[in-house]
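Have a look below at one chain only, the form predicted alone, in structure tokens format.
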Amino acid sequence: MTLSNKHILIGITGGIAAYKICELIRKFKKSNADVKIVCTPNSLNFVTKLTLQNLSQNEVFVQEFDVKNWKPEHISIADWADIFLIAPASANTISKIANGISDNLLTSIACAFSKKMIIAPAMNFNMWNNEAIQKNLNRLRCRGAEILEPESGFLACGYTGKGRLCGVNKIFDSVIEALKYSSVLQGQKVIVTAGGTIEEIDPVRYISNYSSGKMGLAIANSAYNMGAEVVLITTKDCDVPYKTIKVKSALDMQKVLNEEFNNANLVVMAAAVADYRVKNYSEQKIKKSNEETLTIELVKNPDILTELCKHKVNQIVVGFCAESENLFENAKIKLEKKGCDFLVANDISRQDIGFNSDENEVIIFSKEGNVQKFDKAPKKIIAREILEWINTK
């Protein structure tokens, strides 16, 4: 991807890994990006201002009140940047940004920054595992920041553990991926369902499935990055910067969907909804008896996707199907039967994709007969490709 006309702001904090950012700047410049650097004063103990200026071919910003014109630098720089990458991010700077402390130029820019922020921490492994640091990282995730977790290995402090700055190529690729998102869903309400529903048998037992909810979460994150107002209806716990409603059963999910559906523009049904529920839930734990078998009567759950499609007006509805055989044929039948606008099919018989995997490979079908395959890739990439393809149809 060429980065022509892309404005990348890199924040460097005080840490030995600061020297690695020199190579990262070179990679961005080779891709024709316009790069500006903002440093904390302590970062200059590890890399010089002159080096960073020569590599970025721009002035390097350090002091908060070194204003050359009437524009406050922390605002003008924030407005200029398309993305803000902080690498390496120290425990100190992470904690300041998470708690709204703006006592230097970098943290002031972070406080004023309203676009995509990527943070790549680097620190001693005991600092990384500190409860306060982890809470601050979760705060930043909830506000939409992407955290590139450090790697494990030998650390500059002499210890071995998790804390090394992740690879320069990983940081570069993450920035590239983030810059690919357009604002095509700006002003639209997108509902996404995720996870496997839980159908209770008694207070301690239930029926469910292996769905991790990762694909639905990736779609919700992608829709949010594309400017949508997102509502994620999920059976899983997650920290995200948009509206999340946690449900348990198929009936719970249907109830919430009915409440949110009318003013939605796009609905993506990525959840694995149980086909059946227990007919007679036991208020007390079912005791083991002397019988060799136990019979539990099940009744059909409502077909949520079909019911939504019956009542849609202007909404676009996307279904998902997990198939273990005859994927192409079964998906086409299901698309017609359900009445949705698109159906995304994936092969759950493969061990390298699907349930619990971070990668997927899917085929998407439209009611007009269009078919598109997305080859194996991380789910966040598959999610973006699905939304972009749907938007062009």
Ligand code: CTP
Contents of the next structure:
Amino acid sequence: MTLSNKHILIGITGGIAAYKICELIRKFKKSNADVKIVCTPNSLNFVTKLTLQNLSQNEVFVQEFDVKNWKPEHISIADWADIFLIAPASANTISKIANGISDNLLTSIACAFSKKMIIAPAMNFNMWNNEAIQKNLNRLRCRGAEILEPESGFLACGYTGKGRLCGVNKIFDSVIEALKYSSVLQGQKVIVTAGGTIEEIDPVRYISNYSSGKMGLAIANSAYNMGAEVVLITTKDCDVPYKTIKVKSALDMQKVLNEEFNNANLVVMAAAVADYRVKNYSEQKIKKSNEETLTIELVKNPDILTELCKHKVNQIVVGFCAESENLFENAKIKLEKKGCDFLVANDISRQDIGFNSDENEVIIFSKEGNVQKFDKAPKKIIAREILEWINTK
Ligand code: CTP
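Structure of the form predicted together with this ligand, please, following the form predicted alone?
Next comes the full complex, and the chain you just saw is listed first.
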């Protein structure tokens, strides 16, 4: 793949693996990318500015107040870059950027950067396993950063364990992958629903289902990484860098969807919406009676997907369906009955995929009769495959 016109910013922090980045810069340059390097002062103990300058064929940035034009350096460099790769990322820099500390040029750029960030940590294995570092990495993941986990092996500190910078080829491929997809949904508003709805019985009890919301979250994350403006309507708590609206019941979800729907381009209904809700919600906790049985009357919830499809103008609407038998037949019937453009079907009778799992295997049907199977893979991969496939149809 040629990377002409792509602007790659590489942040190098103080760690022995810094020397490996020289090879990476060469690979990007050979693919015609425009590469700029920002170094922490400590990283220059491991590689020289001159080496990096020669390899990147660009000035290497270190000092924050070495101002050359009217725009502060950390802002103009952040504006220039299509992607920000930090490799190797030390425990110190990871913790600083996770907490918004901006005490050098690299951390200031990270703070001002709103596009795709890839972080490749490298450190001693005890530092890697430190709870504080893992928490900070999770904070960065939640903000949309991709973390390329270190590998296990012999470490420069003399120990063996997890902490080696992952392979240069893996970093290279991840950057290419991210750049390839980064603008596929640019300018589009994508609404995703996720999680099982909660239908309350009384102030302490409810009816719900086992949906974890992971598939919907993966779709929302992928859409965001593809450049979309994302609105995630979910029953689960999540910390993400785009708009989320937390809801409980099917009726709440429908109300919010209706408010967001008009200017949407794509709606993905990955939520497991309860088909029924309690007819008479009890304001007070229902007390145990002397009877052996208790009957709770349920009434049908609106079918949100069907209602949306009745009112859609240019929006593309995608439904999900969870089936425990006759997946093909049931999916085709549902697609037609609900009136959506696509239906993603998964088999919930399998323990290794779907509900609560981190992996999925799906078959997607289009209203034109196209069918595509995506083999078992992490939900993150399946999510991207679904969005890409829909986008080409
Ligand atoms: N759905 C919806 N409103 C409902 C029920 C389902 O919008 N009241 C949506 C789901 O978000 C999903 C699709 O319809 O995108 C299919 O959901 P599924 O539970 O598989 O189908 P149901 O219509 O509920 O049919 P059944 O439970 O009988 O299989």
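Whichever C-alpha set is largest while still superposing within 1.5 Å between the two forms counts as the rigid core. Positions refer to the first chain, counted from 1. None of these values were measured; they are calculated from a predicted model.
Peer 1: Do you see a C-alpha shift of 2 Å or more at residue 154 between these two forms, with the core held fixed?
Peer 2: It does, since the residue 154 C-alpha is displaced 2 Å or more between these two forms after the core fit.
Peer 1: Following rigid core alignment, is the displacement of the residue 43 C-alpha between these two forms equal to or greater than 2 angstroms?
Peer 2: After core superposition, the C-alpha of residue 43 moves 2 Å or more between these two forms.
Peer 1: Rounded to whole degrees, state how far the smaller rigid part rotates against the larger between these two forms.
Peer 2: From C-alpha superpositions, the smaller part turns by 28 degrees.
Peer 1: In Å, how far apart are the CA positions of residue 91 between these two forms with the rigid core superposed?
Peer 2: Its C-alpha position differs by 4.2 Å.
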